[in-house]
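So this first bit is one chain, no partners, the form predicted on its own, shown in structure tokens.
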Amino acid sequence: MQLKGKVAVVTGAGRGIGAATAKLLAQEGVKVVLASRTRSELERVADEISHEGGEALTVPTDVRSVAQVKAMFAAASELGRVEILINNAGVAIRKRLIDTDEKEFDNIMATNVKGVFLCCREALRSGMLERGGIIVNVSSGMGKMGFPELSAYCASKFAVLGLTEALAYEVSPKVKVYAVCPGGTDTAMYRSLYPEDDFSKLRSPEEVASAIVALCKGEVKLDYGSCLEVY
């Protein structure tokens, strides 16, 4: 599928795995409105794809807040009907379930889970569900098996699967929606979780960026609302 002038919006486009996207989406032709919390980050990268002949356009945003996502897709909605979202902006905490507070249960879950189900919603309310469109929820491979010390984490990756599968069913064939599930990716979450590990081993965003952008593309066949599991 041909994606150049299409509008895309890209959560967690400050760094990592939502910056390589928003930056493959731009080679492509993508016009990237680039989401997070940190305006500098978007800024930085939204430079780097202007340098390139792209266009990127910045909207700090908290996808927790009903508030922001509305003005985000308004925003987005200058550049042109969405017609792709990457649902990536995620936080983590690596505790054993018993040191955990409800403060922190309740972040992770509000960013990793309501931040796909509040950007889903208005994507759809926007024109996405009368004229079509693809989803992709970047999951984690922590969204399919258990790792101690990351219960909030993946008990919110396994739901994200959840709401993709069921989310499939009510908009397919018009609406393609996918997850995407990573293994073990080099970008700074990881590093603060496991700083113990070698990073020399870890696949990179931008391998994980091809897979989402060739979701995109229709490259990839997979059935609505799967999983394409990048190990």
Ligand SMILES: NC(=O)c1ccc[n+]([C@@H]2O[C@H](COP(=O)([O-])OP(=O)(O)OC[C@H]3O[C@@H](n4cnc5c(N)ncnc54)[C@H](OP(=O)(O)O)[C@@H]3O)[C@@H](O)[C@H]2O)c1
Second form
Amino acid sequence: MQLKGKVAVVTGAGRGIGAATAKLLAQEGVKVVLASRTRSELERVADEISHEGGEALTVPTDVRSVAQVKAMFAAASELGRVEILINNAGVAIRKRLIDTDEKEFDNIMATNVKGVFLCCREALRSGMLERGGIIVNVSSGMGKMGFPELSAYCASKFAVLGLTEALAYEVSPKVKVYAVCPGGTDTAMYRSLYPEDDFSKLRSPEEVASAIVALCKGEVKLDYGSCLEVY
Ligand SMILES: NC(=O)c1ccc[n+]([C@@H]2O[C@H](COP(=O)([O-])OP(=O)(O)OC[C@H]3O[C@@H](n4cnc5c(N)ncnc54)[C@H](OP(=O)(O)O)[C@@H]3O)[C@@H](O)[C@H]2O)c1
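Please move on to the form predicted in complex with the ligand, as the form predicted on its own is already shown.
Below, the chain from earlier opens the complete complex, with every other chain and molecule after it.
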């Protein structure tokens, strides 16, 4: 599928996998809406995109907030109708379940699960359901297998796969819904979780971005609602 001229919302676009995905989409001629909380990071990514001749709109957004997600989609419509949604924003903590407090658990679920729900719902309500589009939800290898000290994060990423599969049954083929499950990727998140690791062995955020963009272009054949593993 030709992506040139389409409008994409990328959440968590300020750094890591989201920033790499936004930049790669922009290189394909996509107009990208960059959404995360830290304005300075979004502006840096937008500058990089515009220096390369691409188009980007920064909309500081907390995906946990219904009002902010609504406002972000309203702002996005200034670029045209949103046909691509990349739900990438996410947070993680590494703690044994016994040491995890309720606020930490709630924050992971609110960001990683409710944030995906809110953005999918707003995209569909803003016209994607009628006119079609593609949604890619970033889960994780930890959405398929439990890992010690990551119970809240694993629970949230398993939930993203369930949401993706269920939504695909509701809206495909008009709206194509997929998940991507990356393995360890060299980003701020990974480095903060596993500071003791050898980062040179990790895949780059650009590698995951390539898989996401390949899905958007229809270059990867995948059943609706299923997950592309990037291990
Ligand atoms: N790195 C890995 O090894 C790996 C592996 C598998 C899956 N993943 C998943 O890939 C996605 C991207 O992770 P990453 O490794 O690139 O992490 P990262 O570098 O920490 O980037 C996370 C992005 O999400 C944004 N974000 C966090 N909370 C948000 C909120 N409430 N509202 C809006 N944006 C929010 C952050 O910006 P602000 O803090 O400024 O809001 C940031 O832009 C996540 O869903 C993660 O779970 C990562």
